[in-house]
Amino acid sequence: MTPETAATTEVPKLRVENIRKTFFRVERDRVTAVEALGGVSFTVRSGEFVSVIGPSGCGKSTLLRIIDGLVAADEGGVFVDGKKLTGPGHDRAVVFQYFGLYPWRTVQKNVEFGLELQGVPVAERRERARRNIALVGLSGFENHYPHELSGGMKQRVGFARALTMDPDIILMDEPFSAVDEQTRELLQEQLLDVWEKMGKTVVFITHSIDEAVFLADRVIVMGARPGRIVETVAVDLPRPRTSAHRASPRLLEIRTHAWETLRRGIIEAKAGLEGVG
């Protein structure tokens, strides 16, 4: 077998199918559809960093949760290794926008929550969460409680809960937009860095075209509702990346291309939209 024939026949880790998605909305005595996906549909290769930008109600958000079971699609399917999901797993985790910690319980015992869930044993759930603790750098901060913690922190206390699970692909959705420049920049290159030690796949949603060009291996482009993938734009970039490749020539001419199929599919949309008027 060739590698090109090897490539055609891979089964992807990830595989969304002709995803589609309305929600309805009742205001007074009236109900109102609204479409928020209207049929998307890629692949992502195992160990893959894909992200996903597109206009603000595109539909982002909810593809990220149809992906991992909390929100269930009126057509189309999800796939990991081949197989259907039907809800969510333990093969996928989510780190959310708003850090989502429990105040009351320490970093140790948030990173901890979702194997106390499981009911694994003491013992193994805290040394898997010390070693999370550790790979996100908050080695000395397992007993402090998030009203302690910086914004920064608090986000990887997130990620490492994430990573505690040991999920196949963790599904991002805006995670440093709650942070000021300087640490998000700061949060981005330690995600890669972790990224790139542990190979997980990931799928990350921003509204920064500059965080998903740096981040990623490809850049999916979604236009305006009802979301669709306009363009999958490829990111040749080497790595490991650093800070320094953020003036790359380079990066900039991939970022502007981005832009461009972005605007462009905003414009379409609108120009749509104002015909049908």
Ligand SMILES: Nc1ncnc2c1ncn2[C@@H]1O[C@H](COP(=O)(O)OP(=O)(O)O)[C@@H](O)[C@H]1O
Second form
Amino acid sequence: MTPETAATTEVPKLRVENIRKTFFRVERDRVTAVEALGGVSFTVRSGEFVSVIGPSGCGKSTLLRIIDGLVAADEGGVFVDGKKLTGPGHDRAVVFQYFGLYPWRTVQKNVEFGLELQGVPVAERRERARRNIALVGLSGFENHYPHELSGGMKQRVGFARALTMDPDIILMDEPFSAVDEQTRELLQEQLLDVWEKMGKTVVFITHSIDEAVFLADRVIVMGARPGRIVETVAVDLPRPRTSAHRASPRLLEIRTHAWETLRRGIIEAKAGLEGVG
Amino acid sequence: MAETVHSTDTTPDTRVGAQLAAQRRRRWRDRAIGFGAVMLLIAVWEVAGHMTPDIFLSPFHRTLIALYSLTVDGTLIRATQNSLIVLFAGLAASVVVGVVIGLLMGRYERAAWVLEPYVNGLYAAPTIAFLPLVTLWLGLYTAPKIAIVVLIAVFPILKNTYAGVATVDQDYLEPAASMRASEFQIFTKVILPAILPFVMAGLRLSVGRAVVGVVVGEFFTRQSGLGGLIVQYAGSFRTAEMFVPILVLVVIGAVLTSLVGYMQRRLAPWKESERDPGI
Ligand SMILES: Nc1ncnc2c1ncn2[C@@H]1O[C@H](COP(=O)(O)OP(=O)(O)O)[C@@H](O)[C@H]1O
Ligand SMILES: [Mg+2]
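Next up, the form predicted together with the named molecule, please; the one we just looked at was the form predicted on its own.
Expanding to the full complex; the earlier chain stays at the top.
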């Protein structure tokens, strides 16, 4: 067997197969159907970093929720290591756009939360939480409450909580969209740093092309109405990536290509709408 | 947001400090005004007491003297103890009943459908109308008095809990579901802490109503406690003494209400900060 065929027969860490999801909205006596996802399929290799990008409302968050098991798909399936999923599991953890922290819990207690639910002994969960709080650079803030932290810090608490669950796959939904530009770049670099160290599989949703390209091995470009994959763009930039790569000609080239793909998806969706209307 | 650089991550916002100082000043001014109003009332009471027959109103200083002698001979202490037992037992039962029913109604639509007519009906009904029934069922001693307190005081807690559960949104439930929390864990670790500020706000309203419930119970079942003293002194036209249990009831109500308010702020510091300028 050549290395190439070995790679293609390898079971992917995550396989999303023909996912469809339609939401029905009831307004007075009218029911409108929103086809959030119209058949989405892709695979992610173990340890791979994949970004998903697309216009607002194209079903990115819905896709992430379906992968996590929070929302059931109408059709299709999600497979981890070839096994079909039926709901949330400890093999996946989400970093939510809205942080998802509990205001009555300290940073330490928020990060421990998942382990507490699993009944992990106090000493162990304290230690594991502490380690990940340090990893995201929040040592010294263990006893702070979320309302005492900035947006960027809250996001890192959410990330530490996901890491503490020790999942194979980390699902991130526009995690840096609520922080300012400078903080965002630092958080991106920190995320890559942690990812290089821990070797997790990451699915990272964003609406920023720069962010998607800088972070990922592959960028999945989605289009709207219905939400679908327009194209997958490979990012063949070397690792480890540093801020120096942000201005590299190759990155700009890939970025331009991704941008054109994204535009095509938006224009097609508009045309489709006009055709219907 | 846009103007901040990452170093602001750790430095506290100075506007928060200024805001807090202004808030503290306002609180002191409010207290001074309240104190002045009480002093004015006492002065008017003293003067008016001298100008009217003692049966209607005796001067404030006579009530002070009565306060002293009733305290020394133990009458007031015993009555206060009796009333406080009823008050605390009634409030405790109200919290348990109100939180449990409010949680069920807030979390399960069917429970709300079944319970809502009863809750609204009882809430709207003049609770005192149930008093004869309560005494018939529970007798004349402590149990019916506690029941009256619950009937009157349970609703703010219940309604606040119910409303609180509705505000527990997906932002709290989704992470828990993602981390595979059981239904019981969602109740104890997400919903209960999230609604605690609402329960405390309800309890604060309930305290005043509970004091009313205690007095009603003590008037109309077997007379006892501070309410019993009021009836007894009113019946013998001892107006100066009559005001002693009334004053004690006022103080109990006020102290408990502000105590619950203090606990409310201590237990939910993030609710305080929501009113501060955003960071
Ligand atoms: N729970 C829901 N009920 C009804 N419609 C929904 C729900 N969740 C998402 N949608 C709709 O599905 C579409 C995709 O939403 P979403 O996945 O949040 O998109 P994105 O994250 O890409 O902005 C939108 O039109 C949105 O209004
Ligand atoms: Mg979204």
